[in-house]
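In the form predicted on its own, a lone chain appears below as structure tokens.
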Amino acid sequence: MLRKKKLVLMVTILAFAMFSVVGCGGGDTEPSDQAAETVKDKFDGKIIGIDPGAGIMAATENALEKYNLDYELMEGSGATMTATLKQAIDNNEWVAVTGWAPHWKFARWDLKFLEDPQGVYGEAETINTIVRLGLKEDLPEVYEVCDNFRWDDADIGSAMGLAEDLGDDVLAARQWVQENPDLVNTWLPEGYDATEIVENPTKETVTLLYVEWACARAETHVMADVIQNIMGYKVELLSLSAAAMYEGLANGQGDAIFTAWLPLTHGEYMKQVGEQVEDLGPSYEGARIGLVVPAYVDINSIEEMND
């Protein structure tokens, strides 16, 4: 009799255990709160931005409105944006950032731009060289090297990668120029050789203005190295906000910038300075801006951020 009671009790416990597993859907099923998690929840309701005055921030504010996105656009800097991106990727978390190409982050991590069916971020852009009025007459050689400056994805990517690896923009630019004399020679005025270095520059001072973007630092420091170490001009570098950069160039406080993203990202700044500066055209083609996410994020369009 006792054995029979024990047997009944064991069967009851086993049945209860089986019901518990089957009734909850098995061990592979997500908890109900995770299953109900929205795309917005996965992104923590935030888009990680950069400097508040940047054109890409204005474009993103427009995207929030056009796509009816209930997200908070976080202001910061290029450095904080990439730091947040790295932290999310290290933890396999979802993150959306305001991004642009060329940028070294695309070489370091597997990323993608979210599709923009409404075209809020525009088409591919160019990075142009802009100089002050009168530079051609005052410093014709400097004007010529600025006008000749052209490079492609591989060129700018390698320059940016060196700067990131070495942690020193000046040393990275010097190494890049040494490793790419044939291309540099296509920029130089007649009579200069990329392999011949000027030890003590004595010519007039050339002031180059730039913003603290990785691509802008690479472009500006490479050209500073060429103008100073090969052509023998003294070079002054000034890091400014985008608005101050254009205003300074228009007022003659700088000679050139190599980081004008047109027609969208820096379009408003160019409108403000109008004919007070001279646009020498693209040094790089195929630049773009938009919302960037890690490749493992399983949405492909900005529209899907509402799901």
Second form
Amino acid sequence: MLRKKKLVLMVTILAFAMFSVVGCGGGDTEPSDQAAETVKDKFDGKIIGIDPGAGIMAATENALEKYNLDYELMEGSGATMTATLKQAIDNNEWVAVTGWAPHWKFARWDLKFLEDPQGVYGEAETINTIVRLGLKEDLPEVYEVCDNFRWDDADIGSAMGLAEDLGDDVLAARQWVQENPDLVNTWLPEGYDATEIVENPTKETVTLLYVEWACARAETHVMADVIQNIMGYKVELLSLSAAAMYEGLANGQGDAIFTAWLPLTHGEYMKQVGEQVEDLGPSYEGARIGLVVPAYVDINSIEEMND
Ligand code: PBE
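I've shown you the form predicted on its own. Could you give me the structure of the form predicted together with 1,1-dimethyl-prolinium (PBE)?
Next comes the full complex, this chain leading.
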């Protein structure tokens, strides 16, 4: 009898305790800042950007306007963007970055693009190879290999992954070319073989322009390796801002670029250089830009960033 009474009492105490923990009884047991935390608070009011000349930065300014987002777009670089992403993921915090595919970050972390119902970031794009006028006449074999350059998601993914793992773009490109002779042979002009290395390149100097974006680094260093170590040309690599890259190609200071994202991301730059360059078409199809967040962030659309 006594035991039963004790049990009833305990159940009552337990029920009361649970009731107050859940907090149905009123707001004063809830920490007020947690209740008020908005999506914007969770993102700390920031979108982590990259270099100001990148097309994705202009597209994101556009997104801020179209979706009426009161966020600060932070400038940085591809490297600071991935460092911030890593830090947030290590701390299980929310973070929104200007992100694009192909990129090694999708293999390293579980990430997602936020939906873009207004289509500010466009559809799937192609990554094109663009050369200076006159390259065809001056260096026909170099023009030919640039024109033949084509690879898919697995190819560029492994090239970017190697560069990230080795921390050295030149060594990574050499290793990638060594590991993919069949594909490289489909790019080479007649008479060359991807497994035959030129020890001392003596032919003309070829100048390749690029920006420090992970994909552009991989494309450019792989092509530099092919043109130099298999075809025997001297290769000069120039790392520039996006604007300087397009200007340099248009005024003939550079011979080729491998990172023209079209039609949207570099649409403005291409309009500016107009007929002063030659577009050799896509090396890659299905590229994409947008806002990228860790998969655990529980919103799915850019529209929800205002909640
Ligand atoms: N990206 C990578 C570039 C093009 C290649 C998407 C960062 C840009 O936004 O211009």
